[in-house]
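Only one chain comes next, encoded as structure tokens, the form predicted on its own.
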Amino acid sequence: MVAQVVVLEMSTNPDVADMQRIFHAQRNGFQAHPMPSLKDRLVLLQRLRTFLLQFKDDLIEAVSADFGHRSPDETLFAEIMTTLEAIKYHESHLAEWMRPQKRQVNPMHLPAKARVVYQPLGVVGIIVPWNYPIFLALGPLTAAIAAGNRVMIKMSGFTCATASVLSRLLAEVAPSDVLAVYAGRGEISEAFSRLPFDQLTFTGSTEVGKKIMTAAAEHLTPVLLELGGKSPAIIHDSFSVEMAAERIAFGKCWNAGQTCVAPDYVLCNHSRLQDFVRAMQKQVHAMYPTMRENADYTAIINEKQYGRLQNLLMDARKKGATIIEINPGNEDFSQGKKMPLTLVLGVTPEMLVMQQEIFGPVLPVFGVSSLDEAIAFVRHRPRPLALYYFDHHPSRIAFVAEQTHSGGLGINEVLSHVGIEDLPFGGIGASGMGRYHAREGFLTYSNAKAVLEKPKLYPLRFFLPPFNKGLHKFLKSYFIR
């Protein structure tokens, strides 16, 4: 077999040149060992778990430093615990997933044996956003190494402290020709996306996702995109607004709304709008009696994102929206990067708050007259990463599931479907393509190779040219039966 040859023009930037050197080392290492055993993969997963536990306090501190303040409990729960559960899930299923699958052979090809063999792709690139830098680095990493790949990770330039800790952590798990971590922006980001990976996973904005696909197309690199979008929450008239507010407030305040599957806007009946607003105010007061100095409430990642959110509110106010700031402690937020949860009523499609993914503690609330109107509203917009529906009626739930398209559907919940490791996670249309988590993740990072094996007996020799009356008779009997 002739190994695939990849030639890169070496950069004069020393950081980019080092990245290219590591890529070649990983590619050469994979060529030498193209099919890691079950034991090899389990050892990596076990070491990842061991060192994640060892470095967890350093990671919590680093993420908080990157954010200006990030709730330690949010990091522990949403990033570290969730990653540990993913590792455990892969360990328990990996032997089954790696086993070749027998497939049927149709009669005209007998005797033969057919099977699917799952091989690693090779070197996988993972581009990580800033909002969940641990989980969105180690989640896809877990699936990629379970599938037998070598991995290079590019962290956001906004989370350099976290990248530094992750780099030390993964250096303990495996050498750089197996796992490597990079951080930075500009030339580093562009050079990383242009490496000829065997698969590239990107989580981030739709705008950047288009650029990633363009760069990957140069080498025909398959791409998994997790892009987000505007995830709606629909509350049926029969559902308790207090219960809906409890769950929506949790999802919108968690990580200060900086979550790709956070509810982006709410649709409820006109007659219940004020009830929902009051219920949201009551729930936020209960969760966060104060916010500015509250360790449970996370800051906006940086001044750029903070300014973007303020601009969304300014634009909505100028265009006639009603802004309701939920500030339980009547605190001054003019300094720092924390923002209280803010409801926006009287929203119109022309407002920026309905044209951009919000990605922060701002929540538009729309009044509708019926479930059909709510569904039509959603269907006339780009397909979201998640849709949330609040109802207890089985037939209506089935109707919403059938009549809407989204990456995931949460019934009477928000966010938590992402933490169910046995469910695939991904977007559709404008919210992304491809899936990871569950077996789907293993398949994403594997080559499902079709294998057909013939014995010495070879009946097809009777159908080789020159074609004769026997073949004509066989074909005639096949098509007239």
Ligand code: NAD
The other form holds:
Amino acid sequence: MVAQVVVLEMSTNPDVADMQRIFHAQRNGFQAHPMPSLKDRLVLLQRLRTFLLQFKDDLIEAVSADFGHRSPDETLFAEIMTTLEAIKYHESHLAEWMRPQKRQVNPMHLPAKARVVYQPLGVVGIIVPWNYPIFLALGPLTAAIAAGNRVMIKMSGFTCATASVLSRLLAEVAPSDVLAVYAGRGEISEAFSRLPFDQLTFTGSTEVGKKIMTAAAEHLTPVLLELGGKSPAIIHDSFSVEMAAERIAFGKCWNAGQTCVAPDYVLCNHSRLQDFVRAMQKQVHAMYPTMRENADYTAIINEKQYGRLQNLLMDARKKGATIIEINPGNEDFSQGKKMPLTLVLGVTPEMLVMQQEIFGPVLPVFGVSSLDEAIAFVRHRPRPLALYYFDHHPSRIAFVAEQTHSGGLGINEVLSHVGIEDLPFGGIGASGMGRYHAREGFLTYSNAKAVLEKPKLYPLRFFLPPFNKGLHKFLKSYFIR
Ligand code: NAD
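Form predicted on its own done; form predicted in complex with nicotinamide-adenine-dinucleotide now:
Time for the whole complex; same chain goes first.
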């Protein structure tokens, strides 16, 4: 068989040249074995599970080293357990997904058999952000290898310790012409996104997402863009503020707010603003009596992000907002990179806190007069990755679902929908395009090839040119029906 030719101008940077070499090795390996069997794929998933469990403690330590401190329980729950659940889910559905699907044939094309076959795409590139470096590398990887692809991963330059453990882990799972991991910034990142992948999955910011799409356009590489944005939480007047605060505080403090689907701001009735603030204070006190030395509370990843978050607060204060720091232990946070949850009231659209994705423990709370006003507020802004609505009333819930666009909709919850493997995950508009998780992920990483098979019998012969009475009669009967 003649392999498809991919010509890359080899880089003079040895790291980039190595990446290009591995890309070629993966492409050639795929050409030689373009359709891994169900058994081959299940073996890979099984090995991934085994080595993930084996490297679990190293990973927890590495993520914490990258963050300055990451709660070990958060890493176990949100990264390792969720990945194991994803593997289990793929293992149990793969046989059914891989099966060719029978489709209907229109009567005029009979006799024939139509089906869709799901074929791996080839070499998939996965670009990973720093905030959940394990789950956002291994989650897409699970879907991509289940669909039969080879995978190259590019980790963030801010999570080099995690990248190094993942690299050892994946080397145990499969050789580098099947799975490979890189880490880095600048030239490495850009060169990675320019490789002529068969599919490129990017998780990261909207700004960088635009660059990725531009780079992928050169080879018409299809992209899955998992981006960020400002995910709102709307609390209906009839919903208990204590219950809403319990759930919102959890979602906003988890990973110190450094979560793509963390609630970015809250909309609740003017008359209940103070009650909501009190409920948030009570909830944060209950979850974190102290924060500085508390192993459960995660630090901000680096000085740059810490400085950006402090700047958001400074800007809001300068422009007239009220800043309410929830600091249960009354601790001094002037040293280190931990930052207590801070509510911001009296926010205006000119404040930076409403112009950027927050991505940290800062929560603007807006007063609104009605549900219609809250919906108009959301619709006026770029479509978010998640929208959270707190209400028990079925027709109002349906109304919010119909009147707003977001990648996902959480009713009386925050974050958890990401962990439901049977639900597709992704954004819309500025928060991304495409989906993974669930069967949608398998489809993202497969070529759903349409196949039509004709037997020896070929009635179309009677309709071939020169067009005759038989065809005219058939067309007439079709159009006068
Ligand atoms: P980022 O966009 O700065 O970087 C993401 C990745 O892209 C990193 O690996 C980085 O090295 C690489 N990169 C940066 N510039 C590049 C370029 N020019 N060419 C190629 N690659 C480049 O994002 P981040 O700061 O690592 O992560 C935070 C962002 O990610 C937030 O916006 C957050 O909402 C988003 N996010 C989204 C999801 C999701 O599933 N939708 C999940 C987690 C994080």
